[in-house]
Amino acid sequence: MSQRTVYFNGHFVPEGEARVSIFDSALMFGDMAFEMTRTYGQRPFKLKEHLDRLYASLKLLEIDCGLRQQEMERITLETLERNLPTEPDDMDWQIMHDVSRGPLGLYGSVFPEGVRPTVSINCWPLITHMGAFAPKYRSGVDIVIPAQQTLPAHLVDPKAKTRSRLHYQMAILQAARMGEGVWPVLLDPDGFLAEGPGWNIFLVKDGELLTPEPRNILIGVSRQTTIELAHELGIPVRETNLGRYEGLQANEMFCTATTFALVHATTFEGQTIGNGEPGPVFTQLREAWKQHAGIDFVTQAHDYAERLPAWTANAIAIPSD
């Protein structure tokens, strides 16, 4: 297994040798915008609308990294290339864009060069996340409400996608006490449905597709494909308030992501949803997703899995740094 490379501040460097600075804004305040985009067949899967994403982040927490988006662009694509020969033909990778504000002028002292942004882009074999993953897309997933709400859109606009998301951390470790591998969905401040830590959620509610209104959320890249999709097959959708209730009542749910694409709940609230199982509109959407994609991720996820303790000793024998 070769050494991994990351684009580190102008330069291409071994992954273990990228580092980021004590100092950085990053660490003082989560003062930093990114992205995690995936690979389909090694293509990477909508990176202009993430990378679009990343730059309307940047603007709103006023870091010019240095870079036009084209140029960035350029760049992830070359990282990705000098990536692809370290695993086999058939592994899809994850792409991460890391930007922030760069260390804080109080240490200036300490960067004799001067301070400036720091841009990372690193590229991970999701066979990690995917082998992992594997076995939800046939038991689906518990999805609760936590304690933790999500953030009003007048303190942190949450369509910004920065690393400030200890709200997330609080839901992820709330609905872990509730049982082992449950979902947390958070109420915006109003009570009604947002999104979980780096995933969407719809309804499905007499064939009508349901996912709340942009107003509290992140607007995913894969929510939005899959209200696309919706419309291609002719099923309604609707951007709207939902609250536990309407969660009761649905016949069908699930959650949308970069990674996993599309996923069923199997309970909400410790309630069964519909039979449990994947609804017909859920599985109408999920054979559009492969078909749109041009992979079979679900197989691919599965393959994955039972690859990955041998990928896992491997890569424990040989050090990326």
Ligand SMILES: Cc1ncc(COP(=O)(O)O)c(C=O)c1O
The other form holds:
Amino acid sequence: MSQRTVYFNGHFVPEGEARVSIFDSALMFGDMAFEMTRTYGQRPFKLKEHLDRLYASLKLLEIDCGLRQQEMERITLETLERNLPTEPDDMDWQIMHDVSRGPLGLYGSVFPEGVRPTVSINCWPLITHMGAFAPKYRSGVDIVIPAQQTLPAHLVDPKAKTRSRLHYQMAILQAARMGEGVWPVLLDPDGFLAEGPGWNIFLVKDGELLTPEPRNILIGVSRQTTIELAHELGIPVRETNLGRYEGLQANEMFCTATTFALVHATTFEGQTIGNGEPGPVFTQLREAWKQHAGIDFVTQAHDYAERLPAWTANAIAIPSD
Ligand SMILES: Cc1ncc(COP(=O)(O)O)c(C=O)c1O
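Next block, the form predicted together with this ligand, ref. the form predicted alone:
Every component of the complex follows; first up is the chain already shown.
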């Protein structure tokens, strides 16, 4: 058994015992809102912003999860507290919220206690994500435009963070065919750069920071943080329509997301960006990010990478079930 504890429908249960029904609306329709928050120094980073977004997603999906946001925050902190002792003090965590409408009413007879939304919060040590990610902080990432486009906001609004993510998965598969580890940036139906399957995109052109308008994208907490840091640093920022052409003209390009904060792109559509190294604006922003987070997350990721084989061997030796 893993030592970790999950909040699941009103109770704290061992991680291996938290199970969603095959009749759950999440499984049937991808009908689930979620959030992914991380800690820096074991403290949740921008939890309020993530929970604001979770509740905005739930409103769009018309799901009443039965918990007010303040209660959700309290339970989130308690879930984290319960899990911290299972790892060393220098371990940071992913905090995942998943909320679905619950089992479909049609199958209500299977649930004599009644049908209600499925609410879970789990915490996972970031050593696996960030240990595996660490080399990318040095190498950067290669970005391509896949055939798969993103969904326009008038069909399914990407501002809501939901598990309806087949289009992202298709984009990942298509990019993988273009080369190992290649990252896809999806175009919106107007042919403008939208976002990656789990990150937002920034370009730098002539010292100006450019990012897609918040129309057909998830408005990332890390995207917002990056914009705020750029303002503080006096870097001009513009939210605008950006196409393949602008991508190819960019002096710098980078991606932002909760887990890795920000990582530079080395190539776009097979062409080297700048000199292929992290550019000056990106480097300035990354240093500001580290200050803001209170942790050098790049050094931390490299440290996790070294410890990951032993951590994995130990986790396999203690199967979670
Ligand atoms: C589609 C999509 N875009 C952007 C992001 C980045 O958002 P954040 O910075 O809040 O992690 C995510 C994060 O999972 C995402 O799924």
